[in-house]
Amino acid sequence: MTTSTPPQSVSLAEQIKSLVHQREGRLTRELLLQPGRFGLGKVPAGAAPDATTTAVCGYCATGCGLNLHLQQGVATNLTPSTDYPVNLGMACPKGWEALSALDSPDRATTPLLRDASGQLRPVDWEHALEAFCSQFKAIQAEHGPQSVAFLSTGQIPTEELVMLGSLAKFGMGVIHGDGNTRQCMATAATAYKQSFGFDAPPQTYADFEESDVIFLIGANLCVGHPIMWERVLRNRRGGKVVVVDPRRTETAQAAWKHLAIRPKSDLAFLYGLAHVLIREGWVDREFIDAHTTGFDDFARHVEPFTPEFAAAAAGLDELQLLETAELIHDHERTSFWWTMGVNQSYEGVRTAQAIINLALMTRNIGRPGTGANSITGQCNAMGSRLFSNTTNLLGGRRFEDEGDRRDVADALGIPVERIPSHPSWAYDQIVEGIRTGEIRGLWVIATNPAHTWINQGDTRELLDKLDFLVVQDMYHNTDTARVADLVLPAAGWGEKEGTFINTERRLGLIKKVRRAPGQALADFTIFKLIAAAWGCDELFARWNCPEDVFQSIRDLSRGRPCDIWAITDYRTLDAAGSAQWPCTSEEQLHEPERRLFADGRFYHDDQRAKFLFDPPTPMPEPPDADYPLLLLTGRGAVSQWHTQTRTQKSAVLRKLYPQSIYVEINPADADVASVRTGDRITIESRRGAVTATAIVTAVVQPGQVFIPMHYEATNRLTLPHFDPHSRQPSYKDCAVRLRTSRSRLPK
């Protein structure tokens, strides 16, 4: 499995050559030893010319199990997996069409670097990590070590995620570096760890089908999780789904009930439903006292939240408020599910806690459709919240904790000096590290913070502030990758190996069955060809594929509540299909769904579970008589994902969502600013303007404009603001007005 590091006295090119050999040119699941940039692979002899390996999508972090059907050893086409236990056979068009991003004109094949003249010109992989170790090298020797940092992703297996945290925090010295999954689940994965003692997502998929009542806060399941929509159709016990959401969206069309509540009033609601259920007695004060604290000072804090003040306070009537608690007191299994709606607020985390609370304090949670369970986005965001070493060090434990320190330097055979003793700044704390000049290098790899941070214009002239920004991407063309000084070409899904761990904490097997295009390189290659390159190989010298990472993953996993210790390898995870952690025995690997906390046992150190709350707090930035209307931005369409990056190189998805951008209207505020559907104008925020298309819609309420957040312009308008204990961005919630034009899109 592993060879030996090339030593130090081979040049740089043929360290190049020999890493690229090693990893491009590698078997992959003994179906296809694919070609590289060094040569042409070909078939094993005996394997068969066509044939069908599985997959898990690397679009969203529902983790489908796809079929890969292959022509002399190549994916030419995909159906979903009928036995994986997450999809059942169903997929989303955006997993139908995982491979058409792949094929796309636009990919980067080679190393591009800015020249003196401003553009970016092709280099070969030797140029470009020069230019890569001397620039961010020259910053740090002038500026300090914590002058660069990186910007990862949840886009990217657990392995290069751990292998690019360890080389830039262990071997480059890099202080600062956070992932994009700070902006979709960093609410989420606080409150489970303020609350459980671990970030620990405690449910299954099968909960769906066995609950009977479902509540969806702030998630819009048909277009954002269409397979867990339909996991929530096959219901069994007649299951009464209930959406809390201001906007009427595709799934509250669909819900039993639609509870329209004002935009950031989740928590007076949730409050409110915590007083009716402990005046009526409506709790489980035997499960409340033997498996958490706090509860007593939680009651009394809802004491003031009376049914008519939270009801007014949310904008519902006070018999819907009662109602909803009867709800949940009336049957025996409440499944509660949250996600950006929730986790994009400035007081999420607390939010969060709030429904957390509830299952709490009438028990569901630990048993069959049951739990306070999030909603995850990225496909690996999962791996990115345990293994990314960023804000949390490897396997979510703590870069301030000496003993955590020692265990991860014991595993990974590197001195525990090479740790850094304090953790990352957050997302939005390096991003204002660069208006300060604190930091004045970033490595951004998988993501596309010049479409996605809050406030874009902002961030776009900050980007520019920097000495050196180098992209790491599939494509030569996103939104940063255009301002970048260095872009390095990457292999996307398909072109790679390596783990996801999806929403419901299951992991599944990635798969190489394409060749990257041109010069592009899987990321692990490309963080081994840097660490050759900047003279730290050393340190990471047991990792010659991502296979050798996986088994330092179950090193550090091992005693934790990640615990993966009996998935002993990649055919082992192959031939069970997936598996849910903690993962620790041959009958645990073999289930085919787990939820967390049936025995009442938390991870705090006296093993319960946390009452936490704080009082709402004032929408920063709400609607005035200058700017009177409220922006939500959130998912537009089931064949949209993020930026776009992916998806719009799909012919057949851009034929099934709008191509520019628009902005749903409520038929009241239409006929104040004369606005009919079809017309062309004009949504400004005190930071930036955006020209859109009116729809006309009662989808959103009086008060209130919706836009998708997959457009470029959309984050023009976005105040940035902060969840104070996750540091997540609240996109839901600014001040905007509406400005008209009498053009009007052609019929």
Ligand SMILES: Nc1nc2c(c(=O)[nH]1)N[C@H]1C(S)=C(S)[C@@H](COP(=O)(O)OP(=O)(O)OC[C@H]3O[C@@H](n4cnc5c(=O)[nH]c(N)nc54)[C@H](O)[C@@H]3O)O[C@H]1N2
Contents of the next structure:
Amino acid sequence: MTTSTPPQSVSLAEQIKSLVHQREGRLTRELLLQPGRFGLGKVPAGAAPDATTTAVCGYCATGCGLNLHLQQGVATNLTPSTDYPVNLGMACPKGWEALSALDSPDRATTPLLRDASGQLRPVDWEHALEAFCSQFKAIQAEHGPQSVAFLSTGQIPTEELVMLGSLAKFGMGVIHGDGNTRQCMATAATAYKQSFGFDAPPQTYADFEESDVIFLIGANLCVGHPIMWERVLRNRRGGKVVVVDPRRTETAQAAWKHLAIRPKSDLAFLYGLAHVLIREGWVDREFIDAHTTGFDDFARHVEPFTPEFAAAAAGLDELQLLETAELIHDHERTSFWWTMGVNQSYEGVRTAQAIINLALMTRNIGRPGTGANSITGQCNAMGSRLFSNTTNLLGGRRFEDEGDRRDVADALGIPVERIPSHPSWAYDQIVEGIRTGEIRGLWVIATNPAHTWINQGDTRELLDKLDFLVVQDMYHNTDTARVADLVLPAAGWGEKEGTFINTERRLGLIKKVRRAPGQALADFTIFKLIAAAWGCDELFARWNCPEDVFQSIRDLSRGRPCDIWAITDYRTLDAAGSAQWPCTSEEQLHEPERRLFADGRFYHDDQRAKFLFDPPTPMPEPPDADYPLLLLTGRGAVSQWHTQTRTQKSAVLRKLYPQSIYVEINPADADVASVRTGDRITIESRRGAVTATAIVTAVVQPGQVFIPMHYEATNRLTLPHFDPHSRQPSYKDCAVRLRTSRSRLPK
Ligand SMILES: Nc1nc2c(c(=O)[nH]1)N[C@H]1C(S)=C(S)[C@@H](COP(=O)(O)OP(=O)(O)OC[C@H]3O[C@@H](n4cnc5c(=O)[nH]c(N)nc54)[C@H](O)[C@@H]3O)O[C@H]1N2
Ligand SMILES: Nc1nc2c(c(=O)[nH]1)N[C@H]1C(S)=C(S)[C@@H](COP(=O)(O)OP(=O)(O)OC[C@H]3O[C@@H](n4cnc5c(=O)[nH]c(N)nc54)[C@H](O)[C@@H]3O)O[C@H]1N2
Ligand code: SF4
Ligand SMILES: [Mo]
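Show the form predicted in complex with the named molecule, please, the one above being the form predicted on its own.
Then the entire complex follows, led off by the chain already shown.
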């Protein structure tokens, strides 16, 4: 590889010096001392910063408000905010322990570059930036601009996502970029876009409290979204919770009814419900005629899904299905909520749309306590869906649309020719591109694909195949950072500022209340430095701090469904506490909660929602004689976050979940295999094997096993297969077998 001196190296060196040594400006910005709507109370301007400020939590998409208690401007403790409309004084253990992720010897404190002997060695920022630019530029020069790609995240502020997506695509000429939101939200985003005309989750959390019936489909709120579950418990109407999940999860155990559906039979089950509702005339014909298209075709489509047929497909009694349809009919307000049990499926988009169809035909939308509501996962999943500049152009626009490209060019003040006219490859296509040699350089930001991408045996080999892998993370020793050629040390939540968008479309602020360790910098600052080193910083000259990017986001949102024009700046947002999009007036800014579609108008040109459907498709790798069990994966414990890079830093959280990998097995299967709780057993799929501690429990049904996704080995087993519309991986279905010394199961 050739190495070249980065352009403007003198001024770059000066920039680095001022950024690293002056540590990105003052710690406690004026913003922190503003008396907010929640949290601060009256703090006179210029007062000593032993005070409290507020920020939203940086783990899950519930988006709880936290009070951060400061000593000399540095957060030393936190408590949940009592007057934040999301959490009302509550937080889960991750929120309470959010600051512990910041203090750890695992933090990346300097850039690390792999040297000739193959060791990662500390280098200064100037060398790191030089390596980044010279390596990626050389790859692009030899193999074309598309040969360098990026993988980003739903766990950094929207401002940083906009800066990254713009820098990569408009500045560096990168064509392909995707993110971990593909693993998580692509199905919901695609389903909404096709059905409603825009990726617009309609709900507000008050809907949990105002429903008569709450369907939780493939959603384990007690573990994944415990504070949403608290909102369910505040339901004032005697709301009946119906959980649709193959496992008898904590949420299913606490529910009014658990439908232990056969995995991936949701589509048949939901079509069966639609069949009964239509047959009985339990639909709102007036609403259907006025606000939707495609209903009659849908009604014909579900004709064969008789209760007998659908119930059998779902492994339920016919009566259970009939009673479920009746439940919807008998109550004024039903809300449908779904998470990864639906999204992570080879037919996830049509399943999500089958839920949307039920809500539309029974007019369970746009009214309190209703909705076809996708629950998002990561703190800023919604920000990344709208603003990561990967499959959509900024603000939910289309790369292919010339008018959209011009809008973005105008809003950012950049030449329109800089904007590619095609969307990125999806994550799986980028991974495939590494295999074929079309992708040679990869930049990974705030995600850990060497643990979480599907089918790890293959993923690890492919990461090794890259000419240059850059990982930008808070920690130097994540599974992906360990195999990187260059590690860029990033500040984390609490060490930088910006906005997140939660599950109910609510924008909240995060603030800088700690200094990042060593030479770690906010991702925003890293992107600015890369722009300068690359020589494209003139494009982003107007963005000198995250709030400058926020102003562009505000411009980009103008006239879109996600319009946030009334949020004029951070101070306005801080004073309001938070605000849901759309937010186009003072009134909306101060409204505590708002749901979409109260007027029955959707975002398609004809303002109608679409009924979309397809026949169910067979599971690609069902259990068989060789591999007789079906592997389900998902969240394990409230205190465990994904690849555990953050949660394992807290001694408190570590005590609250098993440290090593375990597998849940039904007593019937355990009997056959002579397995007892505590035994170490091997689970094999056609792609790999893992050894785990057995937990014998009726939480899983016979024929199924469950392994949490938090352990690195889990994805050695999973089968790479994807939804055809959203390209989201189907992480929750592949065939496995057990191997124990005394196993009587087929080998
Ligand atoms: N504590 C904790 N909370 C988290 C996270 C975390 O790592 N830890 N991660 C966050 C993120 S990014 C996300 S995306 C969410 C995920 O939140 P959830 O989606 O609630 O979590 P999962 O456990 O992945 O999957 C939910 C359920 O889907 C069920 N399921 C599997 N197959 C099927 C099926 O075919 N049909 C149906 N109906 N259900 C099925 C599983 O048994 C599981 O109980 O959690 C967020 N919150
Ligand atoms: N088998 C199986 N696999 C799954 C799933 C499943 O249910 N089953 N679920 C999938 C889902 S829904 C998701 S969302 C993914 C999650 O997959 P990942 O995104 O790969 O998992 P995380 O551990 O959240 O990785 C985030 C990384 O960002 C770093 N980080 C945190 N904050 C910052 C920051 O501010 N800046 C920078 N630069 N770095 C930061 C963390 O240290 C961590 O290394 O996993 C997917 N994989
Ligand atoms: S529920 Fe989610 S947002 Fe709330 S404190 Fe826990 S992790 Fe943070
Ligand atoms: Mo997720």
